[in-house]
Each structure stands twice: as C-alpha cells, then as structure tokens.
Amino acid sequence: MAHIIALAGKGGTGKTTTAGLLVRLLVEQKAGPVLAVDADPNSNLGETLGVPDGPTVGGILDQVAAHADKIPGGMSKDRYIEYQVQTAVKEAEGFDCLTMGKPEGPGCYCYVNNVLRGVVERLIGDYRWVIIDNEAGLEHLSRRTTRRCDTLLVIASDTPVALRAAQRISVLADELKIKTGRKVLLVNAAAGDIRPERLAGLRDLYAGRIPYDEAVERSGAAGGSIWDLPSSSPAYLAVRTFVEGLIRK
C-alpha cells in the first residue's frame, strides 16, 4: 500500500520546496515508485521538480462538467474521466507527476469530484510513495484527491502567524474527518532553535526544523528546479534525515 504524505501550510512557508525535496530524496534513496501530486491551485510543484507543463485535472473537470455530451460514444463518463486523468500523469526521471489544478467553469462538479476521488485512489495504489502538495485549506484532501494520508506534514515558518496557521490546519484535518496516520510539524527556514512559547499547542506535532538555506533562496530566484540544489545544503540534509526515518518505518 502506498504511503501518502500530504503537505499543507500557509503560503510562503516553503511547503512546495519541501515537497520537491521529499520527491527527490525518495527517488535518490530508491525507495520505490513515487507519485508527486500538485494539489495546490498555484500549481508550482511541477516547476519545482523540473516537469514541463501539461494538462491538469482541473481542466479535465471543466471539460466533463460543461461538455458531458462530447464524451465519445461507447465510453461511460466514469471511464472517460479515468482515461483523461491517466493521460494527465507526466512521467519524469524516477517519478511521475500529476497536477490537479482548479476547476474554473460554471458546471456542477459534485458528480465528477466523486468519480475523481475514486480514480485518484486507484492511481495512488500503483505507487509506494505519494507526495501531495496541498493548499492550506486541504480542499483536495476533503473533496477531490483522497480522504486519507499516512503522514500529514505541516510546514510553517518561524513566525507566530505561520505557527498559528499550522495549528488551524491540524484542527481542520480533524474537522474534515481526514484519516491521518500521524501529524508532523516541520518549521522551515529557521535561523536557530524555535522559541518554546511559539510552539504552544504544537508540541505534540513538532518534529524538528529545516534550517535557513541560502542555496534554496538562490535556486528559487534563478527559477531552478529542486535537482539543482547541492546535496550538501542544510535544507537537503534536514529533509534527508526526515525521509530516512520514514523509510525505516
């Protein structure tokens, strides 16, 4: 069964970079087939991983919701959605990538969302590791992607606002009844140890920090992919420790 790691966090906390590092390290560790799912409407994970733009699931939903009459004869709507989602999976070196995107059309999405969740859950079954880069609201986990994850990895910067957002995300996951094996908080771009008072209400989740890394900042500013980051960088080493712990389990 796939181990699903769902990432969430306030915008600007380094969530997508961390997701990219997880994918890279799982590939480098030869931990098994990896699927990267970009479920954030900003859709930056593919770029972070160096994957060219392609069709999004949101575009597929628009097409089906608005033009159901154009589904080829002899093909059910369910099968058509499944086929289209499978064609949207981009194959890369050592991993696959699926960009969810966000539906924009006026059609009704209730039916296609239900079908989509089943399609994605079957797709996930083909992989050992699934990394889902979510928006903070966890919309895709609650409605479109899957209602379970083995690890909910909350990313926050070392600021009161981001840490309060992390606490809200943890509560939201419970309210949405997402089946979560465990919740983990990593504080990203931290210059040093986290002040204890900032972790009030988060101590049970806190698993460590990813230190501030100039190489990550330079790579992002230059539009580089996560594969350009040197393996000696502090962020890479911190996430590697986290990944090695996951693999051992």
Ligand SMILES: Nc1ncnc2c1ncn2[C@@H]1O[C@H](COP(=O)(O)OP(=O)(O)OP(=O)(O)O)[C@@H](O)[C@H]1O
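Heads up, when I say rigid core I mean the largest set of C-alphas that superpose within 1.5 Å between the two forms. Numbering follows the first chain given and starts at 1. Fair warning: this is a prediction, and the values are worked out from it, not measured in the lab. Compared with the form predicted in complex with the named molecule:
- Fitting the two forms on the rigid core leaves the C-alpha of A136 displaced by at least 2 angstroms between these two forms.
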Given for the second form:
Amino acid sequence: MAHIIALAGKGGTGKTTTAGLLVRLLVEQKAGPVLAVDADPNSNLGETLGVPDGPTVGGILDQVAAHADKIPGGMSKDRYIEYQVQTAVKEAEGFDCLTMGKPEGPGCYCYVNNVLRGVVERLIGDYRWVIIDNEAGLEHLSRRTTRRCDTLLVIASDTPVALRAAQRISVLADELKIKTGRKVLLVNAAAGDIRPERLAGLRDLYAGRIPYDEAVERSGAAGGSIWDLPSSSPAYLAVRTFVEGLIRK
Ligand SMILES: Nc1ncnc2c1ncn2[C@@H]1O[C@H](COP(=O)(O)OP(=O)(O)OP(=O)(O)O)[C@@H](O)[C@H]1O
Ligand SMILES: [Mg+2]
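Having seen the form predicted on its own, could you now give me the structure of the form predicted in complex with the named molecule?
Time for the whole complex; same chain goes first.
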C-alpha cells in the first residue's frame, strides 16, 4: 500500500523544499518506488527536483474537453484520460513525477475531475510513497483536492502567524473529515529551539524542526535543484531523521 504524504501550510513556509527533500531522502534510502505529485498550480516541485517541464494533468484535461471528437474510436473517454495521464508521469532518476497544473479552458470539469480521481487512485497503487506538494493555505482542503492521506505534513515557520495557520489547518482537516492517518507539524527554517509558548495547542502535532539553512536559501533563490544540496546541510539532516522514522514505522 502506498503511504501518501500531503504537505500543507501557509505561503512560503517551505512546503516545496521539504517535499523535495523527502523525495530525495526516500530515493537515497531505497525505501521503495516514489511518486512526487506537484499539486500546486503555480508549480515548482518539478524544478526543485530537477525534472524538466512536460505535459500537466490540467493541460490534458483541457485537450480532452476541447477535442472530445479526437478520442480514438473504440476507446472510452475514461480510458483515454487514463492513458493520457499515464503519459504525463515523468520518469526521473529513482522516482516518478506528476504535475497537476490546472485546466485553463472554460466549461465544466466535474466529469473529468471525477474520472481523474479514479485514475490517480489507481496510479498511486503502483508506488510505496506518494509525496503531494500542495498550494499554500486551506483551499486544497476545503475544495477536497486532498481527500485522503496517511500523513498530513503541516509546515510552518517559527512565527506566531504561521503556527496559528498550522493549527487552523489541523482543525479544518478534522472538520472536513479528511481521512488522515496522522497529522504532523514540522517547523521550518527555525533559527533555534522553538519557544514552548509558541507550541501551545500544537504539542500533539509537533514532530520537530528543520533548521534555517543557508545552502537551502541560496539554492531556492537561484532556482537550484535539491539534489545539489550537500548531505551535510542542516535541513537535509533534519529531514533525513524524519524519513528514517517514517521508514521504520
Ligand atoms: N530551512 C530553510 N532554510 C533557509 N531557507 C529555506 C528553508 N526552507 C525553505 N527556504 C527558502 O524559503 C523559500 C520558500 O520555500 P518554499 O518554496 O519551499 O516554500 P513553499 O511553502 O513551498 O512556498 P509556496 O507557498 O509559495 O508554495 C525558498 O526560497 C526556499 O529556498
Ligand atoms: Mg511551494
């Protein structure tokens, strides 16, 4: 069974960086097949992971909606979408990557979205680990794009605002009855230990901190790849400890 890790958090807290590090570490630890899903329409997980741009699921849905007549004879629409989405899965070194993008065209996507859910569910079955990098905020929860995950990984910076947002995400996930195996908070880019009063109400979630890391900041600013970070870098080491815990479970 795939273990699905969905990332969530306020804007700019380090979701994509952490998602990239998770993918790298799962690959390096040979933890089984990994699928990286970039579910942020303003996507950059692919870039972080050094995967070249390619077709997105949103683009495919646009094509299917615009050219329903082009579906090869004898093939059902569902089967056609499934086939197209399979071709959008990019094979990288040691992992696969799927970019959701977003449909641009007018019209109703309810039908294709429903089909898509089934396709993605089946696709996920081929992997041991699925890392889903989401857009900032609560939208993906309230729109139920994130419907099920084994680990809801909330990323916050060490600021009262980001930590309050993390708490809201956790409460909302419960209210919306999103099926989460467990919810976990990592405080990212922390300059030092987190002040205990800041974690009031977050004790059950808090799983550790990822230190502020100059190399990560430089790489982020330069649009660099997560694979180029030295394995002595503090953020890398913190995520490694987290991943080792995940694999042991
Ligand atoms: N531990 C860290 N130390 C230093 N800089 C960091 C750290 N984590 C992330 N950054 C930097 O912070 C910036 C934002 O990180 P990232 O893009 O991962 O955040 P995000 O939550 O995915 O943002 P968005 O909400 O826009 O998707 C990037 O430039 C990244 O390099
Ligand atoms: Mg991001």
